[in-house]
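Only one chain is shown below, in structure tokens, and it's the form predicted on its own.
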Amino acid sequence: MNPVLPSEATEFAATAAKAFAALGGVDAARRAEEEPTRRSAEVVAALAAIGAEDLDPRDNPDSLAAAAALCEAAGAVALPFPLAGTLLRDSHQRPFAVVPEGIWRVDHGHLFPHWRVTSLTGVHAIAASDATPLGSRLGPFVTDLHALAGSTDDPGEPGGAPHPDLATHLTLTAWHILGTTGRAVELAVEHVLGRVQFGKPIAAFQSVQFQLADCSVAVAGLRELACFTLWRLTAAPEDALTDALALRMHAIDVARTVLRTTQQLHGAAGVCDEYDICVLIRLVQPALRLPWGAERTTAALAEAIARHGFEGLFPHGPAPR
């Protein structure tokens, strides 16, 4: 497993990076939250002018990773589409998403009139969209979905296989959180560079320093176990489902944290629409939550290692009996 993405990712990813800079970055979203009917305009042109149209991670292995950059790349700006969901389209541009049991809920679900979707337990299937979203102020784009009557699709059954798109999809949206959490790190770095309390920086302050190296680690740590997920879903396509649960857990376990401290290391301002920090915390609550939150991804974990086993990352013993 190289934990360095391939030059052609990383290239692609700082294309996309300007693209975004250049639709005002953070302020895109804000527009978005402003005047919605902007944002799949304004997105999509970027999208097309740095050929993302053009990339399916399910073609080979650089593919994977230039998706998986270019989430990350998102992911740092709370790009206000979903991206990992239509990288995943079928030929009929349906994009496709990963759905709770019960009640079938997609971030900017409202911008598609037809979606492919999936649950954990098996049932696959061919979903509309509402009108509006929902509006919750830590979703604002967050849409309801329901079946689409009469569809042609094979909905599948429950307790079927696994969608084939389920674990790439998974991964995808951990790399977007990975984004996030890495972008956090970066602005509170230039915050606490800047504010001066005491006659000094409050960078000066040990307490601070150990809080921002603590997580920094915690990012760099995700970002390998995210290389490592993608090799996987090549490498090992059959068990790639269990590791995409663990790059889940432990994303959202990491973005607890690292937005838990960066906001706070931001004081007032951290709560403040006004400061970049509070609208990618806001933006990424729904790649934490949908399609399930840290309880549901851990027992989804522990039921999938039971079927299938688990090598991860590092070397451990066998369970427990």
Contents of the next structure:
Amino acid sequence: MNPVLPSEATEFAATAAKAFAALGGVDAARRAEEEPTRRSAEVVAALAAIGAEDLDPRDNPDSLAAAAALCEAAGAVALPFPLAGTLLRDSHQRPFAVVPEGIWRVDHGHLFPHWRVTSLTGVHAIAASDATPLGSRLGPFVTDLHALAGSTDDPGEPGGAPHPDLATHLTLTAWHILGTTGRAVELAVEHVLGRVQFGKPIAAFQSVQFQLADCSVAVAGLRELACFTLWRLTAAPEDALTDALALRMHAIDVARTVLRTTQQLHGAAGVCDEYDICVLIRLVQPALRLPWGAERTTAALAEAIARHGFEGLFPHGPAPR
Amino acid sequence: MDFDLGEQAATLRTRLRALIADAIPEDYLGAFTNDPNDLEVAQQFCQRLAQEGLLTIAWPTHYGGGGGSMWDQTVVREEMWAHHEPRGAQYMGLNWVGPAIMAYGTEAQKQQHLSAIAAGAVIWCQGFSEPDAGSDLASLTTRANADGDGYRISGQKIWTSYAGMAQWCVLAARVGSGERHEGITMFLLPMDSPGITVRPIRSMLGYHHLNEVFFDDVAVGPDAVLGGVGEGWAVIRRALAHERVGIARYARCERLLSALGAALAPHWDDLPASLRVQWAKALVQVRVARLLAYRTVHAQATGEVPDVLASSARIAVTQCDQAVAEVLCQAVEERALDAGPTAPLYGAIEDHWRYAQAATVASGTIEVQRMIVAKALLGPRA
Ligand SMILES: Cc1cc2nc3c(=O)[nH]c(=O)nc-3n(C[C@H](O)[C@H](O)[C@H](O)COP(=O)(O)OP(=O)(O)OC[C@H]3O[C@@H](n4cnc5c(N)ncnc54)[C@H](O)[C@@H]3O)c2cc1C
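What would you give as the form predicted in complex with the partner chain, now that the form predicted on its own is on the page?
First the chain shown before, then all remaining chains and molecules of the complex.
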């Protein structure tokens, strides 16, 4: 038993965090919103400089751990780049995305001409991106893709087996969400220590302490589940989808409460773009809602557990193995 | 016991809905979007309401009002907020600036301001919060130094809604060297006074919503003081009590939940069962929030000062706002990220989510409301 992420992964993530800080941290995302054309090159260069391009999470458990830690570092600064998708690119350099059944909606979809997409029901396709991003406040970079005419590559079957990269993609996205929520707690800690009201830092108020303590426990729990899920993807690949759905569901739940609380602790500053917390919360929305939000994810999880069971000290599901 | 607001309220509601349907575009999301025409729509709508005697329906007739009841006022508030507040920035003047001037103003102030507000011709902003004075408003440091028989005001306000579009400001500043509530004085001053600078703040809300306002040696006469020098805290308390009941957030929540069927059609039946559960729970939460708000109005109507009730209602209403925002987003799934004309309900769901995040901070944080409720509950021994 060893619940600790391999030190190579942690070190790699620390290097990545430095590289992202050199881009200006959350400012890179702000710039991307202001000047949508510029950012891709600077982020790609930063990722290349740390060797992220050579990383393939499908290679071995260590690569998977490094990819996860990298996604966490990216989530902490709302890196304006589809990292999970590009880590899972194919030999044609096409990134991978899990998409809703309805609209094939992908965050940062416009950065690549072609994508490999899959839905939960097993439809795989090559998709083209030629639409402009939504440009909305909650999904500025979200782009709708469409099926690439004439593509026969990797078609999959409706109702067929899930795509082999699906669980990994969900897991890496959850690590991104973990990065955002963890950073949100750090930002709130900094804020409440510095913000004086009623003659003292608001950190001195017990209700503030309790709120932060709850957030911190929630993030710690999510981190453990995220590590456990990495291990399970390799140790029990047959349960990959169930475990990844469980992680995604929990990540969304934790993000919802932690982001709400940490934003609240910022007062009005929390809704203001000059503060990192506001940008993080806006820009993580696509990860929380694509390919499915909490309820759809939970419904899919419940179904997966009913069919395949759930790891624990006792068997679960109507037909335990 | 009878929870029916009555025939008169029902008639008023029908009339307001007809007016809104006639004057407000279906895709209207309030006055603070990127489209300057939206502010214009609000301004014209206020004048129309004024002409029909509906803008200040519950003000006394001698101040240009309709002499209606607080329940009439409640219906107006619900219908307006439900339809993205087509009174735009003017609701502040109607909700509490006018009533505060009625309660504390001089005859000259009443003459000057009340009829202008009732005519739907003026936007007010509220200069209370400062960079270092948020929840702890009594620590404000904007100063009003005596100068002849008037004052010179210097300092900074922040988070001032609508400051960029307002003609007038109710400003809280400190006269003399007192601490905490001492010396806090309210001023009514025109926003085009020399020495005032407004800087917009980019936020999750509409582009023109929040602002910083700088006061650099702004000269005002003695007649700008509202309610007496050093008496500002009483005015603020009254203002905030009005403000807390002034926004019927639950009404928009309910309207959007009701419109969800149309937004989802024909996919309503595909909603996961768990989401239907959330949706039903949200409807109940909205109802409870509305009833708590009604209890506050009832107390006001019977002459009580509903401080604690107002805070209780506000806690429930703002929590309901955020819970419903999430349910709505979940229901429209990936399209929750859409804004603009092709988005579900013309972007109302996305807009509502963004605004709801600020609900537990604007007009005093939910924690401050909790303190008020807890203090009343626990008394002086706590
Ligand atoms: C949309 C919006 C519109 C606004 N419009 C206006 C306006 O028009 N005019 C105006 O004057 N102001 C306006 N405000 C400002 C608003 O009144 C303040 O934001 C609010 O009073 C909180 O102050 P703050 O933002 O400085 O937060 P802070 O007071 O710094 O609070 C930060 C956090 O600490 C918590 N906290 C503070 N003290 C305690 C304590 N003792 N115990 C426990 N927790 C505590 C708070 O609850 C909050 O979570 C607006 C704000 C918003 C969001």
